[in-house]
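Next comes just one chain, in structure tokens: the form predicted on its own.
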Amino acid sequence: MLNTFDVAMCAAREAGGILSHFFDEGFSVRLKGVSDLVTDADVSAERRIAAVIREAFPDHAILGEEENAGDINAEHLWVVDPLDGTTNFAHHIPHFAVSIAYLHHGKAECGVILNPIRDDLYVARRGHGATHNGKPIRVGNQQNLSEVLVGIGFAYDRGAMMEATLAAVGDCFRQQIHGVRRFGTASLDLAHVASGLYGAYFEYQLSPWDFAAGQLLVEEAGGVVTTCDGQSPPIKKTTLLASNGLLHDQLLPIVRQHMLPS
């Protein structure tokens, strides 16, 4: 009998195959909102992920970006982004991922993040650490912001939230960080924190499918993930700050200061 980790791996691989096919053969793009894109690949991949999960666990809830609105209070909950980085995908930039997390009573037990084009696989299991292509990964050990790159993300909002993000970036630069990176795929940004490539990453608006697997990856790699005001991230749209842990208290005042009122 397959366990939840095996199912997550199978679903990610099958969805990755679908994304690779569309990436090579072409797809149609539609707008959900200003600069918020969806493609045939997103929908097809999520349907396949849901089918794999339901075949193994028909009574489990699924919360997905496109078509599945599972109960966030369910004992067994799968949080799925079939195509994280749709804008990159739509512009034929090979930096996107399938992100799948399994939560038991609201706590992530396993997470899989796969970039099928690069065949980059990040895996985390609670209590078993985190890996990249089968090799253990750890967050960096830098103790000062002047030693690191910081990953950032922008919400689709082009108004106050964009300005808040830019203001926080400015304050980060005043701490003499090495630079910022914005690659447009939250799950892979979190993987970069887990791998020690970034000292930290923040974004002012993320949905749970954007960060559920990545949060576990960072934590199992020795890092810390909170909201931008230092709370435990809820299973809903929220702010997010991930770091190697050593830098968290230095970044929290910066990102908290520029948060928009809720």
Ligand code: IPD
The other form holds:
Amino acid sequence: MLNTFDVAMCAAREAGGILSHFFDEGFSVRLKGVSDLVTDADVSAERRIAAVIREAFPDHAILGEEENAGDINAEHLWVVDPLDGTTNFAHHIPHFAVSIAYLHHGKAECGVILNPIRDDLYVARRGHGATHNGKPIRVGNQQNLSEVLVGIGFAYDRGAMMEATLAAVGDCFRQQIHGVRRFGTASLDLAHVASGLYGAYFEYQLSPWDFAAGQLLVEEAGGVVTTCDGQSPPIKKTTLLASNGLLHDQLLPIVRQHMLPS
Ligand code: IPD
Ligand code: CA
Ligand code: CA
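Complement to the form predicted on its own: the form predicted in complex with D-MYO-inositol-1-phosphate (IPD):
Shown next: the complete complex, the earlier chain at its head.
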């Protein structure tokens, strides 16, 4: 009998194949909102992931970005971003990923993040650590912001949230960080924290499918993930701060200060 981890891996591999195919052969792009793109690849990949999950676990709920609005309170919940980094994909930048997490009673039990172009696979299983292409990963051990890169992301917003992000970035630079990076794929940004490439990452608006797998990856790699005001992230749109743990208390006041009122 298949377990949830095997199913997550199988679904990620199949979706990765679909994304690679569209990436090589071409796709059409349309706008979901201002600057928020979607392609044929997003939809096809999510359909395949949902089919793989439903075949193995017909009674499980699926919350996917494109087509599946599963009940977030379900005992068994899959949280799926079929293509994280659509803007990169649409501009032919090979930095994007499939992100799949399985949650039991709201708690992530396993997460898989796959960049099919680079064949980069990140895996986390609760209590069993985190790996990158089969090798264990750990967050960095830097104790000062002046020793690290900080990953950031901008939601599809060109107003107050963008300004808030820029203000927080300014404050980070004033702490003498080595730099900020904005690579455009939240799940891989979290993987960079888990691997110790970034000391931290924050964004003022993410959806559960952007971070469910990555949050478990960071936690299993020894890091900390909260909202930008220090709460446990909910399974809905939220702010997010991930760090190596040692830097969390230095960053929280900065990202909290610029958060928009909810
Ligand atoms: C987006 C990416 C991006 C982040 C956005 C997300 P999508 O996901 O993860 O890095 O900054 O907030 O919405 O739309 O490409 O799946
Ligand atoms: Ca996403
Ligand atoms: Ca997406």
